[in-house]
Structure formats: C-alpha cells, structure tokens
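Below you'll find only one chain, the form predicted alone, shown as structure tokens.
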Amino acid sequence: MKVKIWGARGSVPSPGPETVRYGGNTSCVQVTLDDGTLLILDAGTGIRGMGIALAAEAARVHIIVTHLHLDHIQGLMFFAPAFRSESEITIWGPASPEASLRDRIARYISAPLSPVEVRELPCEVAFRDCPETEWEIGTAHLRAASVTHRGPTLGYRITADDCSLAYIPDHEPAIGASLENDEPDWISGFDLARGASLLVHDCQYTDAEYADHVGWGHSGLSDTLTFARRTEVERLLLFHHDPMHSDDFLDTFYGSALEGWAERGGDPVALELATERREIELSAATDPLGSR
C-alpha cells in the first residue's frame, strides 16, 4: 500500500512563503494498492495537484470523504479527471437524514459558488452514502465509523496488502473522555486506529491553543500522542495543520511532539509531521524509515 500526501492543512488553504515546506493545501491523501486500485481520502485543495499529476491514468477512482466541511471538498471542482468523459468516479461520504450525499455536495458544485453543476460533469460520477459498516473496493477492506467532530463525520480504516491505514483527520477524542483512563469503548475512533500500520490523525493545536478551542472538533498535541500510544499504532502521522502555523512554527511543534512521544515510550522514528508530496510505503513488516 502506497500513501501520498497531497494536502495536510486544515480549515482553509494557506499558500505563501511561510508554508512552502509543509504545504498549504487542505486535506487530500492518495492511497494506491498493489493491484492498482486508487483511493483518494478527502477532496480538499490538494486534490487539484493530484489530478494534474495523474493525467490520463485516473480512469477509475474512489473519493472517500470524511465529512463535508469546505476544506475537505473544496478541490472537487478542480480535479482534472472529473472533466474527462472516460473517467469513472465514485464519491463516498457520511449519510445524513437531511439530504443525500449528492444533494449536499451539489450545494457547493452549483451556482453561485461554481460555474458548473454536478449534472454537467462529463465524467461518470456516482455518489454513495457510506454506512457505518464494512465493504470492499478492489483488494481493500474498508471500515467506517462516526468520530467526534462537528457535523456527520467518519473516520476510516483501510486494510489491504497485509497492512492497515487509519485515517482520522478531524477528530476530538478527548472531549467527554479520558484518553489515559477510560475503557476503549468510550473513546471515539479507538477501534479504527487500534494497531494500525499507520495512523493519520488530527493534530491542529498546541496544548495551549487547544485550551481555547475545546469543542471545535480538533485535537491538541498531547491528546493526539496519548490516543496514538493507547491504540498501539505502529506509526503516527500528525495531520490537519493549523493555517496559522508557519513552517518554522511546525518545526518547533515537531520538536515538542518528539519530546512528548518519547515521554510516552514512543519510538521517534515512528512519528512524523505530514508534508505535502510525502510518499510512504506500507507493508506487512513496515520499516518506519522506509518512506521517501
């Protein structure tokens, strides 16, 4: 299983000289399986660059959306394969009693926000309300579950090629729970992350910042580290960087993360900050250094 980061920022894109190293695009992660199946986790602004890079390769893709906040779907209208008639695109996302997934996404891909309507896209596109259950795409076994974040929000676990990826980019598991002491059944997202080869997890705030953002749906550093250690993941990728955090800030933040990780008994080579265009290859015996 190959994982490539196309956008790791949260809330709003933050391009500029202060964010060139970690990147300013919002959530988008490419997962390529050994059989060639292509999964795209979230469709933030990072999906634009991904679509360009794929060129004509992306004839059949699955876009798996955690929730419909703008920073996770804003790139859909700029995804090049959507404008090719030979493309087959399936968009998966959380169900809602309010409206179908198609109708909710169409509020963005429609006037006055967009010059093109969903029905006008030349590709073959299907929308699937994702139940909180398990299903298969290609050789991948997928599991979805609701996680603590505002609005209907899912986290995902993808198991394929003898390894597993847990993707929980917007998550506040500490609200209403003790991550250190509560039983796993009481901790949001625990089963999704448990023992994963790689956990991609929300870490938007420092601990000091989180104190002013409790209930916003995102995690502070200590909570993310504690969650990852309790779920015994093999590797942790800190994700959903705050748009106000510059590269220099994130360098310092990473130093604090390594200290906190070591205090909790974590191996420093198993902890990383998500960086745009970073590629990670997972296998049954994943080497934490085996990424590029």
The other form holds:
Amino acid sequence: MKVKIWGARGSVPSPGPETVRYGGNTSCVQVTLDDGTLLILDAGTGIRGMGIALAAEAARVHIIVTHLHLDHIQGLMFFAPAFRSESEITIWGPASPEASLRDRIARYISAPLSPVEVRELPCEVAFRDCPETEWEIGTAHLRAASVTHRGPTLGYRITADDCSLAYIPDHEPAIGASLENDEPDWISGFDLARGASLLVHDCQYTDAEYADHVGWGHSGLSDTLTFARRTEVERLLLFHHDPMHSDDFLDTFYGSALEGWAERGGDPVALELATERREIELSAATDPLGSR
Amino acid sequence: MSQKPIELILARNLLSSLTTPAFLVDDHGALVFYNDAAATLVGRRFEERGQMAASDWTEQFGPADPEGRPVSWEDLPLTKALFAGRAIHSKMHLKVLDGTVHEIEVSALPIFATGGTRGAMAIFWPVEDGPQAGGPK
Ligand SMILES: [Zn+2]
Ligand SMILES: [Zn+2]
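Please give the other form, namely the form predicted together with the partner chain, since only the form predicted alone has been shown so far.
To see the whole picture, the full complex is given below, headed by that same chain.
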C-alpha cells in the first residue's frame, strides 16, 4: 500500500512563501494498493495536483470524503479526471437525513459557486453513502465510523496488502473525555486507529492554542500523541496543519511533538509531520524508515 | 466490549457534566452510563459497577411503585423511549440507597442517528426537592 500526501493543510488553502515546504493545499491523500486500486481520501485542494499527475489510464477512482467541510471537497471541481468522459468516479461520504450526498455536494458544484453543475460533468460519477460498517473496494477492506468533529464526520480504516491505514483528519476525541483514562470503547475513533500501520490524524493546534479552541472539532498536540500511543499505532502522521502555522513554526512544532512522543514511550522514527508530496510505503512488517 | 457509537459517546460526555441525575442505555437497553448525580441516588459510582444488562440494573435500582416494588423493565420510561422511539415524560418512584422511596419525574428520549437507534437517555428530577443544584433559582 502506497500513501501519498497531496494536501495536509486544515481549514483553508494557505499558499505562500512561508508554507512552501509543508504545503498549503487542503486535505487529500492518495492510497494506491498493490493491485492498482486507487482510493483518494478527501478532495481538498490537494486533489487538483493529483488529478494532473494521474495517468489518463487511471480511469476508475474512488474518492472517499470524511465530511463536507469545504477544505475536504473544494478540489472536486478542479479534479482533471472528472472532466474526462472515460473516467468512472465514485464519491463516498457520510449519510445525512437532510439530503443525499449528491445534493449536498451539488450545493458547492452549482451556481453561483461553480461554473459547472454535477450533471454537466462529462465523467461517469456516482455518489454513495458510506455504510457505517465495512465494505470492499477492489482488494481494500474499508471501515467507516462517525467521529467527534463538527457536523456528521467519518473516520476511515483501510486494510489491504496486509497493512492498515487509519485516516481521521478532523477529530477532537478529547472533548469531554479523558484520552488517558477512559476505556477504549468510549473514545471516539479508537477502533478505527487501533494498531494501524499508519495513523493520519488531526493535529491542528499546539496545546496552548487548543486551550482557546476546545469544541472547534480539532486536536491539540498532546491529545493527538496520547490518542496515537493509546491506540498503539505503528506510525503517526500529524495532519491538518493550522493555516497560521508557517514552515518555521511547524519545524519547531515537530520538535515539541518528538519530545511529547518520547515522553509517552514512542519511537521517534514513527512520528512525522505530514508534508505535501510525501510518499510512504506500508508493508506487512512496516519498517518505519521504509519510505521515500 | 465494542466501540460505542459516537452519539452515545457524546451523550455520555454531556450527561457526565450535568448535576441532574441521568442514565444512558444502549440500543439493547443495557445501562452503559449514569452520571455522578445519579450515583448519589444509587449509592455507587458507575465506574465501580460498569456496564449492566437491562434486567440487572432494573432490579437493582430501577424505578419502583409507590410501595417500593420494582417496576417491570418494559414499563420504564427509558425502555419505552428506546423501543417506541419517542420521548416519554412521567412521574415514578425511586428506591434510593437508604431504602427510602422518593417521587421523581423522568424525561426519557431515544437517540436516533443515520445508522439507526443508538440508545436512550433519561434525566430525573426529584419532585420534592425543587430545582436541582446549579439549576434555576
Ligand atoms: Zn478539515
Ligand atoms: Zn472539518
């Protein structure tokens, strides 16, 4: 299983000289399985670059969105394969009693916000509510579960090629809970992350910033580290960087993260800050350094 | 034990911060949480007891009739809310730790989500005590 980060920024695209290293594009992660199955996690602005890079023959893609906040769907309209008639795109996302996934996404892909409508897309596009259970796409086994954020939000676990990826980009498991002491079954997202080869997790705030943002739906550093240690993931990728966090700031932040990680008994090679275009190869016996 | 659905996790978070006694059951009617305010009525914190099957908790500290006899599980507001899928408000009696029977009011409501019924919660007001601590004066 190959995991490639195309956007790791939270909330709003943040391009500029001060974010050029970690990147300013919003959430988008490409997952390529050994059999070629292509899964795209979230469709933030990072999906634009990926759509350009994708070979034209990659006609069948699955876009799996965690929720419909703009930073997770904004790139949909700029995804090149959507404008090719031979493409078959399936968009998976959380169900809502209020409207279908198609109708909710169409609020963005429609006038006056968009020059095109969903029905005008030349590709074949299908919308599917994610079952809150388990299902298969190609050789991937997927699991979705609602997690604490603002509004209906899913986290995912993808198991394939003898390894597992947990993707929970927008998540505040610490709200009203004790990540250190509560039983696992009472911690949001615990089962999704448990023992994953790689956990990609919200880490928008420093601890000091989090104190002023409790209830905003995102995690502070200590909570993310504690969550990852308690769920015993093999590797942790800190994700959904705050738009205010420059590259220099994030370098320092990473230093604090490493300290906190070590205090909790974590292996430093298993902790990283998500960086745009970073590729990580997961295999059955994950070698934390086995990446490029 | 399996992962609790997010709606129960959030409900527990809310109830744990209330000073009003409250119970939370899962979709099978098992008692999965009660808060510290309820613990003062039933005599022990939830953390010391842990999760209880419907029959167990009903027998141990479920509501009673005016003479202190247990009300059957099917007749509890929580059960009705869970299985009838609607809010229930009623007056009942509760036999507390010291054996005395108190008249209480109960509001129970089911917890629905896109995935189906998740459980139900019940909040109690002792009739004789007036407003709860921290409540409206
Ligand atoms: Zn987000
Ligand atoms: Zn969000």
